[in-house]
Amino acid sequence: MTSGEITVGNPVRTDVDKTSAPSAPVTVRAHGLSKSFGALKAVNNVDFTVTAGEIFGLVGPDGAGKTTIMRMLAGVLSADTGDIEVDGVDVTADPEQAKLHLSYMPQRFGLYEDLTVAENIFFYGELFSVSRTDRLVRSQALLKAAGLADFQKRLAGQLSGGMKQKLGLICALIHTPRVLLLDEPTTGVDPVSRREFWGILYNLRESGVTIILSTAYMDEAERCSRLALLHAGEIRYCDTPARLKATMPGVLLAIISSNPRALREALTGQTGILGVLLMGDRVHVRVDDPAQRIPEIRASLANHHVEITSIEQVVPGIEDVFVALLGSEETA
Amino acid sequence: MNLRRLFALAYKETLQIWRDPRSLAIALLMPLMQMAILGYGVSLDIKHVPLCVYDQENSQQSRGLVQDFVSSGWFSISRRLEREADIRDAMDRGSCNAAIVVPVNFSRTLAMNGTAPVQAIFDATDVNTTNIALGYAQGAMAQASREFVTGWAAAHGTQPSLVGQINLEPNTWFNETLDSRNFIIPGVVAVILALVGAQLTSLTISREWERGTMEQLISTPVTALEVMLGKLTPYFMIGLIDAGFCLAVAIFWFHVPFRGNVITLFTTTMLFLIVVLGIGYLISVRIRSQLGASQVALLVTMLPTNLLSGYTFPIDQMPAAIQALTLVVYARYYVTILRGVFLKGSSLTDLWMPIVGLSVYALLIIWLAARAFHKRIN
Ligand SMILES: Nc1ncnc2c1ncn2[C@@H]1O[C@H](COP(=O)(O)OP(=O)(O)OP(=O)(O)O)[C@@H](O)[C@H]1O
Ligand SMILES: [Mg+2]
């Protein structure tokens, strides 16, 4: 969430360039996709294209429509209008054909809690007609990568949240999907498990699997090749994390203060201040012109008796970008 | 259809059933308990029909007649009445289901004519009990008749020309007790299997929705038909075990004579199980909560099978419109089949009519069930 993690985003982009060549390109294309629940437009005229070897991230606030899009891509929810193409197959017309090459991990844990780890893996392997040897080889490798090798006999219901998510991923990968759909796969997962999780995802991308995931974690959003920023069922922005950052208007200042709330109070609404965002012990302040505004801020804070430790210009994180972009949408 | 996926589903479902011993115990023990309750309910009712006695003569002979009713074990005297008008009152209050009226000059008429009328009145609200009670009354009368005849022979040295005091002689040969019970218990088996079968499968689909496992399942290439067959297979096995239990209790515990052959019983029972499990499955597909599905299954099976299957209320005594309605009550076919196989030793060909009825039903249910489930969330 802090600037230290932003650097993680950069190697990801170079990876994309490395892996764009091998294996036939598999694409997922959504066109004019809409879905309403009664009067509520959960997804409104959404378009995007994802190419093989990409990790495409859907990001947005609660209720933005991420799950609804995922479900339509997985062929478990029918779209009102629009079409989806997965690997040349029209999902809206023939969802069953598409499901052969697709793996979907729902937001809510979707495996059988009264079955063991091994039994769940076996079950999903059978549903995708994976041969016995393939299943054994793949499951051993995946269990090892996920740190679950010692838990094969444990009931899925007795796993921790993070272990459950990793088991979900293993079951999704027990066949060889060309498209992997993950709906908030790491929510409630500890940092170590999340790193293992992403390790597996990077390897998959290397082998040409198209990955679409939704996430609530900004550091994860930074690791995606491209991001779609969703709001109220619409894609507001869709680009690489780096280019999204470039579109952010203004410059970001990080101010460290013992009283960040008072600091926000003092600065909100002041001229030249585009946005104020609390980030734990610090406050991110977006300004139009740092050279002019920094002295003004210092003066204003002194006026309000808010003590500060430091002010410095920082590289924006993706969270800053989203707040900035969605915030300006909101007022526009 | 892919057999591998079908087996995977059946195996998974079996594991889940196995891991839930409470539900499994209910599935296996419930039918046995119901069998005991309903089976004994049948025989208890029939053992002690409450009887009102209006003995106008109160002689040794009339008391002997009443005693024959009591010692038969089928009646217990609930009230002794002093006036004819009290009979009606007693019946209205439900204090008796049957009454006997012994006339003032009973023993004199009997001695002179060798026959004497005794009036028997039955509360006909419950046709079934009435029929049975009537049979008992005839039995008791026959016993009294035999005593009278032996007495007469001893006194006169000859047989009386006119035998029993009361009409309906032929029924003295007929053992009503066993017959009604034998008649009803196969029906009880049918009703229990109809109830339990639908309960078993009414939860299969709704459970997946409720636990959140359905979304991932329907994102795989598994087909709706595979889901249906895979899920029904283990319950079919449980259903067969339940049927075996119930039929064994009927034969070995309640001693209902089994005159037919096991193959006929087995094939028709499988046919019936397909129908009841299919109905539970259909409900499960339609209703996404487990509680709701199980309640609907109970409602849909309980009333029709109890009232319209002919297991307690004979279908041929129903009004024509209701009789027509019973044609859609699948349990009626199995009730007929079981009675035939048990009591008459009927073969598959003898039973072709109910078997065709049940087969049509089974095909219809399978067809509906196979089309009912869609791999969609909405
Ligand atoms: N089956 C449904 N029936 C009615 N409304 C629904 C249904 N599914 C989703 N919605 C509504 O559609 C909107 C989008 O929901 P969706 O689950 O796609 O959001 P989300 O981005 O996944 O949110 P979250 O981050 O909370 O998971 C929400 O307002 C939600 O309440
Ligand atoms: Mg969601």
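Predicted model, so just to flag it, every value in this text is computed and none were measured. Residue numbers count along the first chain shown, from 1. By rigid core we mean the largest C-alpha set that fits within 1.5 Å across both forms. First, how it differs from the form predicted on its own.
- Thr116: CA moves 2 Å or more between these two forms after rigid-core fitting.
- If you fit the rigid core between these two forms, you'll see the Cα of Ala145 move by 2 angstroms or more.
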Second form
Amino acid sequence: MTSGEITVGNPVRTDVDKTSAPSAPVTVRAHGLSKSFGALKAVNNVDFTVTAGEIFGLVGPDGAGKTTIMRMLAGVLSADTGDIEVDGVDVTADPEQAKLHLSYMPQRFGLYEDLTVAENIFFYGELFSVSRTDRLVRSQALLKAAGLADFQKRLAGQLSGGMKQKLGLICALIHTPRVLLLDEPTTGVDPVSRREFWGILYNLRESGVTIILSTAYMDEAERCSRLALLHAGEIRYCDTPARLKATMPGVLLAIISSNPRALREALTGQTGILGVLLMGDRVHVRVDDPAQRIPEIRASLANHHVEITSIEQVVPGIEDVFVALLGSEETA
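Return one more block: the form predicted on its own, after the form predicted in complex with its partner chain shown previously.
All you get below is the one chain by itself.
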């Protein structure tokens, strides 16, 4: 990414405390949020707080309620019940006032593909009543930080997916919001552009911007300050990635085999095996006691004629934590 910075003027269980957060000024507060669409309960009694300068992640599969929560926070969707406060403004009572303090970047950001990069930025600056002088100064800083300074005359429709997302972020930041809402911002974006996008987010965090993003990418979840693990419209766990990992029951083993699916089938349901998750060419296996279970695993796999390359204890990732804490051992 082009060098430059964008600047803007506790183990937790659901039966203990779902909204553990650092002691810092609260910028976003959601309490008792619920939303239904007909018979579907999309969001059910969600509570959380986000402090200044945090990157707060809403993590879960499709249908978990992430987008619905983001739209309610942005004031574009009314909650059935509950209260939302953003930067001291009651979103429920005055959503238009709240929009002056935040930016919302939905999954498909509304860029105009028949306008150039510069024209899109101009349009969003006008939309938020940013003065010409402020818009010019700020847009140049944003373009440089995002690596788009040389593409101002290019039509948005001719940009790559990653460049479109960075342009969308620039447009979302042109009015200097204190809170940034990003709904799965890197879906479909190549790995290099994803890394560059996160570099921009880190710079924003350092300048005090509060960021809430939703993602289904578990590697991205690792980058957040705190995570809310969502399932069926509810926040089941909420804490830092490190503390969530410490909450995961058992010890994680990574077993590499030329036939990982057969390995998974052989170990599922075996005594002392707490969970089995297929991860590409390897299988992550949670066990209660590695010293006892590793010899048993070797013997069991030999009996099933499943050859293995290695077994080693590893640090769990957020995907392991998500599967373990929510009690689902299904694999793709």
